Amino acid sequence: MKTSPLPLPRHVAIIMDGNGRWAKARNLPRIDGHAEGAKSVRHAVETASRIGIEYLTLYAFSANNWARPSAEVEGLMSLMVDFARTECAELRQNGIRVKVIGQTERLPQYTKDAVNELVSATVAGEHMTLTLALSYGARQDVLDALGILAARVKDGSLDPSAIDETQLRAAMTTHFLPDVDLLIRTGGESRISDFLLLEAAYAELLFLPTMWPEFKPETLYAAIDHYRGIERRYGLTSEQIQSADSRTVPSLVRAALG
């Protein structure tokens, strides 16, 4: 018998690959490529709140990118700052709530400035969560969470026997999102190259030929309807999921985790 469609993604979250293919493809410098690429960002954002999609996440800036020629790196802060300051109001007319994940001490001020600007200018925002993860890395992600821990039991305010995964994800940067339902990556590549990995445990991964310029609306339409007919069994039977509905399986797989 065939299963009813799943429901929307409730979390999003997307690698955004291959501008600098796209950009070297057409005898172009690498950062026209990402400039490009900041149309797909707009695409992305306006499609997913249409859609109703509660939470988009997207991998702007890796701590790793920081190693790239500083010329490219200075143009994707910039772009970002443009970012900031062209989309503030239209993200705000819409409900959209913009939050950063990552370390984002390192980026330099004048991006830092911009994009803490933007959001506290959207903080009001219900309608969507849109997440930039900017100079991040999951894994260092964990390990500042864990110092974050290891001080509090230092310190005496935290008991080491009290420390779960709960604990963990509080104190990570990414604490207020839930777990990600989609992971989609552009460009051809098939890894998740340190991008929300404890979030992502039981997402349903989609790799994407299409290079992130030419990401385009119909690009999450097709992403979404794919995941809508894939069944999502977070490790139970067929049978668990066909006969529960969909807001109990959340409970029947903390039962099965005890």
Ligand code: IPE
The other form holds:
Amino acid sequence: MKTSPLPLPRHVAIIMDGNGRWAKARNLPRIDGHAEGAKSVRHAVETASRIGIEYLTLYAFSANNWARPSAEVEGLMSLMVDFARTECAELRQNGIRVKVIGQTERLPQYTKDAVNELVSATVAGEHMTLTLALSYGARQDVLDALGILAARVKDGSLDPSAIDETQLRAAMTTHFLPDVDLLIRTGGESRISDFLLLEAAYAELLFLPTMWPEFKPETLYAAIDHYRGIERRYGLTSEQIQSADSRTVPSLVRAALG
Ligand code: IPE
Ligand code: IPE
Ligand code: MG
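Having seen the form predicted alone, can you show the form predicted together with the named molecule?
Complete assembly follows, chain above in first position.
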């Protein structure tokens, strides 16, 4: 039986990979690939916002990326400042609220300042939430949240028996995000690289051969079309899914499990 297309994904997350290989193939320094990649960020944000995606989350710098050569790390930190400064007015005008996840306290001061400014300048945006994962690693985010909960248990404000998934997720830097519906990775590799492990537990995964600097509005349109043709079952059977409204399936599962 043919199912009707899914609604738009509410939360799209992207692992923006392939900048270095794009540059290498053109005999350019890696940082030129990152600079070109910044243009794709613009395409992704504009397109997601035009389509009506509510949450777009971009993996911009992982906790492990600190181990890259220092010149590349510094180049990336400056590009983030350029992005924050050049895009701020337009993001604000388009109602895009910028948020960050990860251990952003590890960023150098000048990057932290520019990013914080961007976050404050766009705080009133209601059209789309653009989340930048900066110095982000999912395992570290879970560990940091556990530290917060443990401190609350120690000071007596949290009963250990009250710790559940809601409590854990509320203590993570991703607390304001709904679960990921569609997770895209460019660059041709099929791995998650420690991105949103809990939040993407039931996400559809899409691995694209396109290098991130070649990501165009059409790439995102095609990804969304692909997603809308999929049946998401959340552990249920196909028959159960077809008799329900697709938007309510996650809550049906929760209710059935008590
Ligand atoms: C992704 O591109 C951007 C960051 C990790 C900051 P890469 O720099 O990983 O590009 P490849 O994988 O080397 O091609
Ligand atoms: C993942 O890409 C991180 C970002 C896109 C920011 P990497 O290139 O760092 O991941 P691996 O090394 O291929 O796992
Ligand atoms: Mg890479």
